[in-house]
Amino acid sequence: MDTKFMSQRIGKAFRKFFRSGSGKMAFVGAVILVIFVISAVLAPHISPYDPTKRVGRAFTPPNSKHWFGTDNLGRDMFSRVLHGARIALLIALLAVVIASAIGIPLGLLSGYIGGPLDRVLTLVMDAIYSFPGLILAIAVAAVLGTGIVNIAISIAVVYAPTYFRVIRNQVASIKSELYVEAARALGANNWTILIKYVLPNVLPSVVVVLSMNLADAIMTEAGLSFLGLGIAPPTPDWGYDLSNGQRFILMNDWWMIMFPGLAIIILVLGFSLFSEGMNEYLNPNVGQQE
């Protein structure tokens, strides 16, 4: 009875948030994403060729044997978009994770301790935020080199202040409320507070934030790769082909920078779309200030 009553409730919650307009604009992001995730998973089975070898003549147009055309090595370009997917996606999981297991923790403590530590913890991902995201990025990467990894930590740098002011702000608001005193005077510890009553509190900003880091990772990590200091070639790279292909802009060989943009723009516009859908879900009073 409990299990039918659940899945009623659940149910009539998903209709409610897809007829509405935030929901209605977090389904396209999650359409495109979705897209996007299965041809990255994919890209091995279904490019017709191999990204990183001469499959034709150099600068060949879009045509029926290669639909984006090849670039000046005669690679074809929609394999290496394809595949591209693949990099653009794992290196921003793998900074947003980075950024969120650095963050989260210590907006958490930042935010319930105070004191001295709050003030220490504030101004050193204060001074870090303050850094322009992608000149950060480029200091953090040239020290670190190249590698998905190593890129990927270079962005995490960037965003981990993000979840911290977001999640201490959240804490320092939430300790005060009146179930956490409750749990305080039952006896429960810190730890306990901190991971039953305060942290299932703030997630859903983390998911509004997570969501909106990835469209900034995916940027951020194609302007990397754009000034030479992302993916070593010839790993098939968005921000790569981007480069590699503006120096041939003006012999009119315009598919080389049109279908890696195009595949940038639309990935981050899936993100962007699912990020402010679900926020204003989640906050409804952002959408009648507007």
Second form
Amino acid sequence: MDTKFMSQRIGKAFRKFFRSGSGKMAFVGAVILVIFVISAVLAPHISPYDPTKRVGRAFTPPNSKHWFGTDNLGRDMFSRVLHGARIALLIALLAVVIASAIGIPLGLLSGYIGGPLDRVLTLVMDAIYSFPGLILAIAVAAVLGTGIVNIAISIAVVYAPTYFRVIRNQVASIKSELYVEAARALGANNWTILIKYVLPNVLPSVVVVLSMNLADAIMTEAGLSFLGLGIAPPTPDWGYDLSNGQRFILMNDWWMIMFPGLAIIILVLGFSLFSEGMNEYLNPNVGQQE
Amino acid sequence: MSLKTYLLARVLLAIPMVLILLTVVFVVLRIIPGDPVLTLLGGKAPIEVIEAKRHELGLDKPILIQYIDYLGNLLKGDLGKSLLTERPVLEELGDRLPATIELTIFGFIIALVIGIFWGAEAARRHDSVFDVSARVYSIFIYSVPVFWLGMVLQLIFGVWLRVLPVAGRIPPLMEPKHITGLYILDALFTANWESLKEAFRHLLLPGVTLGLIISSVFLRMVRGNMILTLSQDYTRAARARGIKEKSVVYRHALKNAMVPIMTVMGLQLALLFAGAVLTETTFSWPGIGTYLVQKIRYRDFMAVQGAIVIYAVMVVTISIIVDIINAWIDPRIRY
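Same protein, different form: I have the form predicted alone, so give me the form predicted in complex with its partner chain.
Now the full complex is given, and it begins with the chain already shown.
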């Protein structure tokens, strides 16, 4: 394939992508995500103040020096919101990695082997799936205690069944496909079939689930830290800042509540737009049926 | 399969489900490192005191025996005693259950009304302003943390406009006579209008918060299913017979669209209860959610375990009820 042809193809794909509504949706989501990731990575360099130190008068409403105002300890809210993205993204990513590390292999095995193992695993995973996720996460977090890894584990326990279900159902239908039969007829062993033929075919749906899951994980993390089960203060964290802001709500400290909340909403919106747009773009039939 | 056999099968199938959930709760709270007695008494307690407390709670027995004891006690309806207040956990939970039920039912009704009417209208006028706004609303609301929405409503109605209370369930000494424990109903039954007004004023903000958050799920489901149903032959036939559009949408289509919606609704219970925990905390609503969070702060593991067991039982029970209603509406499900 010569380069000219290749570049034309990419150009065409791009045009098609942006012409469809779902493509635009995914693009807006991606832009939001990129902005958040950049500000999270660069937070220590671009934030105007140290997020954990007193840098002004307590309860200052937003002004030109403190764009988002200051909190009850005189800390700069803008710096805290900026740094909060680090914790939110880090824990969400870690949680999703752990959840998929549990859910994907179990789903592969369960769907491929079938039989009693499959039935037991499905029953257990369904039971966990039907239980209110946040409450389970609360219980695990309460036992494990605070810390980035512990909170990520608590959240991962909730989302592992999601991966399991998606993977298991797909594997169960893929394993009777012709190309899998062909591989087996050619003498490939189970391991090879699973890794080389089945796994690559289920990965695309994992990407969509992953992106949706990151949104949920950020919400759950915010919920846990709102309840006082998240990262220990004074580390900047949106959920903690919100519960801190609520303590003074009768003093009309709207800026302490508004900005961390909007940060969560916009970030989660970014993930939902991206995953939903990609999902509709990759499986256009689903969108039409809706 | 008759409705009776279906009912029996459904209930029997729920038993392993409950058992698994109870086991997960047990595993999470007992096997994962962390010693409830040590955290309760503090690290400086003498070793004999710790051992005595451990013996008293049965924590010195082998883990398998503990598990059997735990299940046996649950069967007897014994959730143990709170480590902190020494009161039976079941009794404490019983005091708080009505508050949670009142909040979740009210929130559920609000979500249902928004979901059904907006969803049906959006489907009827596909791609109109109504429809686009419904889609934007459901994506946006899905991204809003329930406690943030609660705080914004507190700010608007409690702090700026000063028209509604921001915390609690009713002012002290205004509780209606205890009949069901649901203040709204109790006040109605006893014709206690003052209490009714106050109970409703307190319920309004947390109920609306919870309702708005879960309405997005209903809205999406109703809209999607209605679009599908409205394109079916029998809807076209109804229109061809000259039946009024309103009647076609709300009588013919909505009823048929409700079956898949009901099934999914059973799965949304988890969302409802999780949302209720955060809503209760935001509004200091004295339900099981606030109980759970308080007891976690005090490291009262018996109480925490009891609260989670109650949630598990509620989820399973309600999902059975939803399935039975479904089987009753749509006989095809039974087969």
